[in-house]
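Next up is one chain by itself, shown in structure tokens, the form predicted on its own.
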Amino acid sequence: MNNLIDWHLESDAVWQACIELAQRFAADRTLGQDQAKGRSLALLFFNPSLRTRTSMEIAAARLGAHSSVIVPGQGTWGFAWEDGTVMDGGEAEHIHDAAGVLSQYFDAIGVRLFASLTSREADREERHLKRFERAAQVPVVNLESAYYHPCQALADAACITERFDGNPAGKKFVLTWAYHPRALPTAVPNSALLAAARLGMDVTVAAPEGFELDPAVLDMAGSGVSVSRGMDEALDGADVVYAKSWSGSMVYHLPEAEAAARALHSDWRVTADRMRRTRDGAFMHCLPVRRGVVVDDAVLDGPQALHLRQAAYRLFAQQAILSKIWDLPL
């Protein structure tokens, strides 16, 4: 594995690998100590993070590794992007440089590059990742992008397995739509399909009218997703309940119609009654999560809350995947 942009663009033999070595490092906080030592990583961040960034610093340390917290625009110049640019305008640097010059001094770099949601074109072809990743010289690691944020599913997908003593295939898994008073991306929700479907779980998601994930991604999820109109039958018999808020596909287009749209749906809000129509249940959220606008707090601070756990195991994640990268010896 030499750059991880998604894992769909992976083995089955490494995404398993990559989950198998995430309960082993979840198992022994002393696995893989100093095996990367002398190496270093460039974590670059256009956008807010908190898990990423503090367990990707842990992971790395963990490891034996230095890294580096880089925040455009902040200390750094402004960055150009495309190609052909005449840079005569605020921006000092274009990535392309920026991309080279980071090569010369880490042995990874990882990106996070949010959605623009102003070009869903754009968005799906991970125009800006892409360009990052042709210009760079090392492994790139995709700490969120535009689609898909793999350093998340593989947490989510360790943490099911665990829940499910390694056997999570023909569980229900519920990826449910939740109101959100912001339009957000789709990089979680489309990980988080794939990641169970990957699982060979039983996947229903739950959206209502206009705020459908993007057929593509359903499609590489496969023909055994289930689509629901309603958040209450959706849950019925759930094994797991996965709530997510994101934005509509009118946002590209018509963001004040699709802001409209989604304050029609404010009682979409994981509830505790709720939470009752499952099997017993485990609620997980990607976290930031807005407590009593997605889910209430009988539920995150229930018995059947697991994103605490859900969280943990995105330091595991990210041990892992600097394990594949670096091919550590472990």
Second form
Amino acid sequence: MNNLIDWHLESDAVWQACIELAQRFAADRTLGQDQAKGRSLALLFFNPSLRTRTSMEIAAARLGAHSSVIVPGQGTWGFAWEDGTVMDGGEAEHIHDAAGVLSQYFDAIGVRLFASLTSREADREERHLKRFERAAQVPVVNLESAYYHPCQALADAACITERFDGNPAGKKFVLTWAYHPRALPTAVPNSALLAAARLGMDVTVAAPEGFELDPAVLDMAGSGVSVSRGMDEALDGADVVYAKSWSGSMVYHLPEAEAAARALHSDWRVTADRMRRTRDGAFMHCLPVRRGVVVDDAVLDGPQALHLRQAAYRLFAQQAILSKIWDLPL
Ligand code: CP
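Got the form predicted on its own; any chance of the form predicted together with ligand CP too?
Now the complete complex, all chains and molecules, led by this one.
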């Protein structure tokens, strides 16, 4: 694996090997210890993070590698992005040069670059991440881009595999939209959908009208995915309830109308009553999550909650990803 942009670009063999490796890291915290000694990892966060940032730092440390977190705009120069731009404005450094320079010091670069939510074409094409990847001369790991969050996806897949003793195929996975006061990107739901489908799960996506995921991503997930317009009926018999908020496609051309439409669905919240419709289903969320808005305390603090184990798997998944990127002999 040279870069990790998204799993749909990787073979089934690599995907499966990474799930198994994440589970080996979950079982043995000394696995791979110091095998990456002398290597270094840059972590470039254009957007906020708690889990991805800290779990990547610890993943690198457990393998013996050094990591540096870089937050553009906080102690760095401002970056220009467009090719051929005349840099006579506020930005002092072009991302092309920054990626080239970081490639001189680091053995891999992780980049977080959220969706613009202003140009669907740019987001769908991963325009910013691809520009960075083109300029970098070392492996690039996607720490959540416009459309995909492969680190989260691997953690989710490995955690679900553990939950079902290695046999998640055929279990009912419900990806349910939930209300949120802000318009959020679709990287996590896209990746969760694709991961569950690739595990062979029986996938349902529940969302109100206007909040469907990009049909191109649904197509990638395959013809077995069911679509529901109601959270209640979708949750019936679920083995996994994966809640996430995301914006409707209107956000790209009519953001105020999207906000107004979203506000009509504040009842899309995962409650203990709703979880009783499941088959003792596990509640998953990538976090951060808004308590009392997306999901009730009774679910997050109750016996069906899996989100903390899911968060723990972020570390194991990223140890697996770094091991593959650096071809460590595990
Ligand atoms: N789930 C996730 O990526 O969390 P952070 O945004 O805190 O990194």
